[in-house]
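Below sits a lone chain in structure tokens, taken as the form predicted on its own.
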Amino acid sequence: MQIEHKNELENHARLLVKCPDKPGIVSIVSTFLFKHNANIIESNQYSSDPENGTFFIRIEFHCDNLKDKQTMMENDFEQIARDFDMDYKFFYLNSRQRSAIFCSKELHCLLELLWEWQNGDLETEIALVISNHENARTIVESYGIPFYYLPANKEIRKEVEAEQIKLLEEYQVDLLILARYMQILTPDFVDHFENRIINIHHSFLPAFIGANPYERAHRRGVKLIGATSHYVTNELDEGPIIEQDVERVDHRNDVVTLKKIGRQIERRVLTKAVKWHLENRIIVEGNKTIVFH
């Protein structure tokens, strides 16, 4: 069954396009695919403003002998991209993205990702896990995934990040997932992986940014708690938001209960964000995202 599924993916690809909106975009892209004998499986589009806005489209397609055709298709598409001022990218499903996970002491988000990966529900190869604590080693290595313990604090941050970057390049990592990794990344590190680092924040951004959000939320008497998954930028916890979710709470919930509820939300929000990234459903536009469900 796995071999058959892999063979099917050999001829599947996705095309993401962002460009100034004007008539004819859908027609020209569809015609291009038709001329290359490609069959559109799924198509989603959005315009921020039909008159002066930006147009976004995600197309998933099947094309026989795609591996032999993909270079020619990309070369042919270049002229269309120039004519319509397109920012675009082809993604080929026969080549899985490779992910790395960073974590610290709390492992609930890491475990959720490992379970989803084990079930075949994440379109990725988890290449390695890096942590500034040893807590996750036994679990990670039981999945046959390399685990690296790299202590980190602000005094040695640059040296640690240099080692992390070396490992990420060695393992040819495409996506970095921060599964409750409780360290701030430097601008130099973030710049290496623009729009390729996904974080989970344990509160409903922009409320309660920073440390001890549940304690502060409890003192404030909040009626909703939640979690936000976003791309990491050099503005702390203010990168483009991918997914958010909330649950209702009340005065009977103490801090411990809030944290338990919050961890459940964090797990599902981070996993959704990672899945959507791996399925090429996200286009970043400024400091926000277009997510095609």
Given for the second form:
Number of protein chains: 4
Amino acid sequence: MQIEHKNELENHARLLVKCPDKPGIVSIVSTFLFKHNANIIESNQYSSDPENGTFFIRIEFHCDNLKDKQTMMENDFEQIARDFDMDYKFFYLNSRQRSAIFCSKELHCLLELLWEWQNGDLETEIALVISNHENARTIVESYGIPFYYLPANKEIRKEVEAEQIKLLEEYQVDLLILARYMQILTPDFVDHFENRIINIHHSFLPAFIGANPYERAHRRGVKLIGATSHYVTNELDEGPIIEQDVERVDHRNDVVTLKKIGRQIERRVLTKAVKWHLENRIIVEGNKTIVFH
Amino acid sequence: MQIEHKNELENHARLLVKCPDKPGIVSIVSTFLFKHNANIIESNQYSSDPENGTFFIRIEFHCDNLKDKQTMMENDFEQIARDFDMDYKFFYLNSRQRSAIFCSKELHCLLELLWEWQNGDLETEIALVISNHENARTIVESYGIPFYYLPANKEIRKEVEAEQIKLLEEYQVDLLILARYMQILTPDFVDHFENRIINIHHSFLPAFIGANPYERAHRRGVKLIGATSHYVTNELDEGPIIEQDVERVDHRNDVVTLKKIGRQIERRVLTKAVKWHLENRIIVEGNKTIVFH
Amino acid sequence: MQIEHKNELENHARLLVKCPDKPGIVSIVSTFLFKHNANIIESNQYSSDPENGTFFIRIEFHCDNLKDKQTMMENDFEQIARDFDMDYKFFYLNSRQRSAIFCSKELHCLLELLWEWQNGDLETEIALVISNHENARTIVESYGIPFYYLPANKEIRKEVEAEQIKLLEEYQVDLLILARYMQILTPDFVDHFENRIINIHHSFLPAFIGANPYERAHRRGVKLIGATSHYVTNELDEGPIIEQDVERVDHRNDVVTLKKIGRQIERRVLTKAVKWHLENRIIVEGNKTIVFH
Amino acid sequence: MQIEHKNELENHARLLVKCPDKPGIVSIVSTFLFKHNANIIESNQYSSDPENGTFFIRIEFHCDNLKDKQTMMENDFEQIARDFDMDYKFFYLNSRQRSAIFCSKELHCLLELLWEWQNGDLETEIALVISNHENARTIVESYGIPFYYLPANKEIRKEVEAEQIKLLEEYQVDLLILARYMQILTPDFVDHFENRIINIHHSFLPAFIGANPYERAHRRGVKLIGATSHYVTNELDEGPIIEQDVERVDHRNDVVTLKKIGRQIERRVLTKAVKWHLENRIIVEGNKTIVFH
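In place of the form predicted on its own, output the structure of the form predicted together with another copy of the chain.
Every chain and every other molecule in the complex is listed next, the one we just looked at coming first.
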């Protein structure tokens, strides 16, 4: 369901909870919402194991005059959270998350994101785009989005990252999207944005970790190629996987063709992951994701 | 999750509810279960519209000494059901549903069902198999399942159906699976088993309703062929769709090849539908299904 | 394989042949090419039936100094064509086909085509875009492509089509692409461009022929939605199918969501069909297509 | 197309050729066949590079009185093969290839193969089944196929392989199918059957090479699981890939469920690979396969 009217957004929120599984959680949370006159729109839950496992729930709810009540609700929820040892967060749809996109020369993922965003299908403000190439400037600025050209390479990594972080903070960015950004990020940088950097890797991980996956896929003679979107951690291509997809290929496809086919997979896989993140559908648990869709 | 141990099954149940959507349903139902010391294992819900729509929920729960408590629970739930104007049903996993399979000459769907059942992946007793051909007898009887050969055609339909109904009642059948049974059932017969007959149609409905779908798919030159499992109603191939799938074909595939490819689709689509029905994952609403999977 | 260098294109051609199947066709055609120093790059063939069927072949070949030799080759081929009763055509890659795109308000298919074309993945000049709405003008003109706004409706159909045909002739258009153009074309118009108009229909034909397929798919409760690209004939949505694809949907998806999902299918299905047409990979036979890919 | 009548099979053959690419190959081969009154039924070709690449062709042809002519044809072809430096082989459909199946405890791949074979969809005689467990005996023998129980483990590998080879030679086996056979084969064994052992690995290679791929897929949190059929070489899971496929999974699927889903992929991927091998559709080139389908 798409929420379209501004005043609907104002009364719309999501609650994400993670806690040790034990009886009564759904009862207490749903009763809490009911008592605050909140109406559940959508609810998804998952338990890693009903006996001593971890319980996860995502509830999307509507509540008249939410703005006036949200502080009180959060205060009231505190006690429940303590009793059940919950990690939790309320997300309010009246304040949109702010995203930054990093890209390099290849623009298919950037274009797909801009397109979906323009259609109103991504719940975000695109605050800025940063690239180590100039070729995205025209298209980005045509959407009225600030564009920054920051050349990047191994030698000047530290300095560039300092500038990038400055910009991301200045623009108050919540989510960083690596739309085929071809530079490695340092652990320092990654630590600034834990579980808030989404990358697209051009293979079905864990196959072909690292550079040149299409060349290596071609050399290995695989019959499927794929792409993987994941949160960035400090181990290359090892972060929690959000989404993957593949397409069929055959012996006739050279590397150039694999890349063409791959671009179609990459743009749709990255866009899905970003969309789900923005809709608060993803919970990271260890090195895995729970995606409520 | 698969429930494997007999004593786990004994304490395992499902509750399906359908009612007008209004605030508080999840709260009251989950609190009810909590008070009866039932632990929610899995829960899925859907609302056709949070404002004046219809609300559906499927809850799978575990409860120690369920057998002793189930009458009391059902009695206690009566009041809630009245207050919220609920259609509902409790399903207990200690009593397995009983299925009958009807087939004709082509046995791929029957074989797939027997195979999955033998693996323990279908929550059912296969009570009997009825066919208007003899060729399934050996395989069916090798599994220790009663096999009945009842010749069938237009002229003797009424008599045959009377015999079939007699057998289905005698064997206390809950679910009837038409595994490529090539005879039409009369409205009388269908009315006996509302939303309890699952058919596999060899096309992606609503394309190619009726006879010879592969021949017609070939003539039309489609690039995908499919299969559809649905509940049988009295309008041919118009019942609520449970599952569909397709495979890619091309100009080189003659009708014989389409049928071969189609058989692979049919057997997996029918088996999924049957599995979901037996796991009480399907709610029929109007001419559509809600499938919680 | 992509042909990139201008001088390679000059010596590159394709031969498409259709004739009654009988022994010796491949021998005579390949020997003809060999004698003219043409090197076969790719060859695909199909026979509807080796006994009294129809034989189809597509050969892509390279030949030094093709420009100087092509008249002679065509003359020499005449005799073979007569002997084997062939329908045939040589296509030379040095002269690109010219395309027109018709669109209405929804631009996703147009944008995908422009994008692929800009990447060099469509072998065509986009000669002009015609729309019955103004909203595509900015983007189309930003690519340097002429844009014509021609309002259209039932009452003025004849006059509008006359103008459209005038423009298509003026721009010497070989292929007309209907990229979600929401007006019906008259038989007169269609006859002008036999097997040269490609449409995208937003359902997996033959399901949901005609208007509002997503609404009808939603009402029917299908579990897959699709799109179909086909050549336009004078029977609505009944022309030869070129490509189809589907995506999985479920009970939670309302019509708005189906349309969103559908747009992703439509744009990739239409683009594939256009690409194959431009690469001379499609032979229309009766109401079906042979696609050599 | 399926060849059904015995006397059709007698006059049916396939020619597979691999040679350095240069102009005139198709011409000379097709003219050769035409002169011997052979009618081409199906033809597929591929060139790794029209300039100095390798050329591959598979031709399926029909020829009256083939039995009387085949020695002469082969002799006549010798000269062409020398001129073009060809690797080639004629395959005659009147002599069916003989297959052996090795399996262990899990029988889903074996059952699928038996089923397809019984339907007439595998061009082979299943000469024998060898297992290191007894549980397949009943089903195998019910088809009239000899079953051998040969216990196997690391300690007795050499002796067991000696017995296996003896049996495979005694039964004149052309193709060995590893249908989830859970023992490693020694290099000596593998060398006996170069490009004639087909294995099914339960992951989308090169991901999860080696043991316990489903456990590792679960741990990594992938969103797709797959299976790969490949020819066995002496590097574990590194042989030429024939076919791969995947299915979508999510966070709710435990390892047991992944294995269930995986079994469906494994059986269809292995069966396709075996079918293509038997139809002489596969050419191994280096560590990759060309599959003409």
